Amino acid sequence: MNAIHCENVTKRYPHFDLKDVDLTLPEGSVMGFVGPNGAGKSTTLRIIMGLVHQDAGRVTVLGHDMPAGQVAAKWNIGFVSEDMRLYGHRTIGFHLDFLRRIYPGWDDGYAAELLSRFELNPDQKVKGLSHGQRVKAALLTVFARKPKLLVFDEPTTGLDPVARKVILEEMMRVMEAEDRSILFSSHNTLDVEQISDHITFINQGSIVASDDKETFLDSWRRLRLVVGDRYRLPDMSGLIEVQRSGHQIVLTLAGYSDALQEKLTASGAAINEVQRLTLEEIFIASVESSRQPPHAAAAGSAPSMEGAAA
């Protein structure tokens, strides 16, 4: 079963379009939803939550069609966003007591454990909390409900490294229950790489790439070649970027395989180095590639090879 399934989801605004978004989060997994500011992350999450209605496409969350089924779905969804606000003149304890009365799955023991782990005082008013403490308090109100699906919009933005580490560790603890799922948006690829098993890149309102984390990390490479004066790069799939300086060529490749390396060697190139890419490097390369016209990378590489051969 999928916790979330989006199919051809579109939303049009005067100066921004979310275009044919396909996104699937399997139950029991964590997806990092990565994109630059303004890429469409928050719009997608709000559509998933039923807070914004899509113009076209289908969204299913925990088996419920959205937005029609949002009331039933939200009993098992915990949502935290940057603009989420608790009552400033009320204490943390007030919020916990209030939510305890609403949600039958509320876990008092877990809430007390989180208060200690997050170093929060239940008697402290929200208006007196630091930014990091307010984020922790909001997450506590969600975690203690023990929903099946957690949806976070930039949960670690603006946090100091210690607070971010505590929150990420708690997100990983949540996943010890195999039927729970997390979708969280971020532009911090280090956070995403640490806890996600699925990753989706979005840019300018469109999904750039979506796969499990290990596939991303295993299939991307940067190759450094030494070639002769008249060397011509062979045709190959997954070529993202070509940089040449004299007899040195640097290739960025998606869909790397040993066969591709053998093809380069057979073409006369000496391979000096094969590097794995970090998730941040993969993200940047994917976004930059998506901004180019179709086949721009391959088309752009041919003249540089020919120029070297002339």
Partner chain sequence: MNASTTAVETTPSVVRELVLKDLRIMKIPSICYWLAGIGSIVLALLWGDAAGTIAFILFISAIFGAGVHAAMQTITEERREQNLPFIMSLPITIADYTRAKMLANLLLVGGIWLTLSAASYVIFIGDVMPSGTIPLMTIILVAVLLAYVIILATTMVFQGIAPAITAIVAANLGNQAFIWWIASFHAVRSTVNGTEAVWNATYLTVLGAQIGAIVVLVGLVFYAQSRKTEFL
The other form holds:
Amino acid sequence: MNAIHCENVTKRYPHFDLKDVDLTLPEGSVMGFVGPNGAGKSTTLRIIMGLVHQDAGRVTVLGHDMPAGQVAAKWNIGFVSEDMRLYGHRTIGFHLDFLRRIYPGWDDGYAAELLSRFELNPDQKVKGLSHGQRVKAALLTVFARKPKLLVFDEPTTGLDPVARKVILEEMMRVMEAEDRSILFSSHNTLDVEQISDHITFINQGSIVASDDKETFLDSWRRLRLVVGDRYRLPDMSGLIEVQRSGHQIVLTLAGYSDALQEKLTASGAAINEVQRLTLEEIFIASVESSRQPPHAAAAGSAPSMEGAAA
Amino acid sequence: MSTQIILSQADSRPIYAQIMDEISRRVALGDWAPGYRLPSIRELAAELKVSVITVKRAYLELERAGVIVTRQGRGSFVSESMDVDDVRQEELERAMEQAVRLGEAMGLGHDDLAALLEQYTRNDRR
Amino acid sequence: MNASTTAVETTPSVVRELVLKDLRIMKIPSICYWLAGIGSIVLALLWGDAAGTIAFILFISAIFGAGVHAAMQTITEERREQNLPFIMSLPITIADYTRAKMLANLLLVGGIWLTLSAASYVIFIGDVMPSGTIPLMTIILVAVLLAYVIILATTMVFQGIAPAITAIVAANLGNQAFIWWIASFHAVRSTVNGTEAVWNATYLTVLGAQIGAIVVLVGLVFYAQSRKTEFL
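Could the form predicted in complex with the partner chain be shown next, to go alongside the form predicted alone?
Now the full complex is given, and it begins with the chain already shown.
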């Protein structure tokens, strides 16, 4: 069962298009949604929430077609976005009272626990809160509803490390239940790398890559090779970047395997070092290679390699 | 229940490997005896604030290595049939490997390392 | 599955909570406008003709002010202050949102309008003013309500501050002009000082047009809102 399933979702704006977005979040898992500013993260999340209607494509959330089934779906979704504010002239408590009346599953005890864990005073007006406190207050109003699906748009942006830790902790506490899921966008790749089961990269309105995190981190490597004068790199798939200087070649690969390593050794290269990449490095390399197709990137550097060899 | 497992972001090993090492060490030291019930994958993920898939992978590889066994619907346990000495041996080898790598990085040769080892074993005996 | 079916059925309760929330937010300002309206009646009673014009302007302004304040606070401010994503993430549709806003506003401002109007009828008619003023007074009071509905409809459909302010200025000026215009009618001048309320064709036509306009505007709001796919 999938918590979220998007198929060929398209949305056109005058200066921005969301193109054929496919996205699947299995129930019980966390997906980190990563992309530069303006890549289409917020638009995608709003379409998933039924707040914006797609021009084409199918969106199913918690078994409900969106936007038609948005009421039924939203009973079980908690949404917090960076541009969402609580009522400034009202207290945190005002919001909690309001939501308690709406949601049958509202958990008062948990809300009280979160107030103390987030160090928030329910009698304080929202306009007097710091940025971090506002974000925590907004997240609190969602956590205490105990929704099946949490959709957070940039929940940790602009927060200090302590506040970030507290929030990630709470998100992971949600995941103790097997039927609850989280989709969150961020450009903090560290947070995404830490708690996500699945990772999706988006750039310029298109999904660049989407996979489970362990596969992501396992399949990307940077290899340092030492090669002879006339060395030619064998054909390989998933080659993202080739940098050559003198007798050294640094390869960035998306499809690393032991077989590939053997192939390189057989081609006459000495493998000096095999490095794992952080999610941030993978993200940047993915975005850069999506701007120009990987073959063009490899072909582009090939002549210069031969030039260096000649 | 808290496992007191501490992960390091500065550690170059992947997180799943860190979790495996931490659990293996507890087993090797006898703190987690054969038959000891491990926290569930989701419990440990919540405690460590790392993704479920990462803990799942650590458990899978520990299972493959014979350190733990997972019984469907009942949870994961430290393997009863496992030879604790084997795990200790592995733990020792890991430590040695790390020492050698560190030595190499410092430019120490085989003889330097051997001398160091000699020195440490002598210190221990005293 | 069972939970979601019951949940869908309880949407009216969410609309009710949204209405109650807006009423809570508007409680203090509304009481102030209402008291100002009552104050204008007291003013007219105490000083009669001398304060008549001022009391009249204060009376109209109290209702008009309550309307502008309610529409701006509950609709325009909510968008400007970025509270809308919070509200729209609740289990409601745009239609539910529209229903809640229209209900809250019409209940609040309609309530103030109705109680103040009723009070002025009871207090003035017969004693201070001749019964012949009843039709004119009714038309002027409905005109204030219509002006408010124009503002409400504009804020609701266009959401921005600029259209809201344009509507406020236009409705206010239009309202003043309308009062002078209607008072210049022969059919009005000939009956207004009589001891009997005479509902001649002029009064009825104008009143009918006003009520028709209010109904059409409210309908247009729901129609325009139902066509929106982009709401945030």
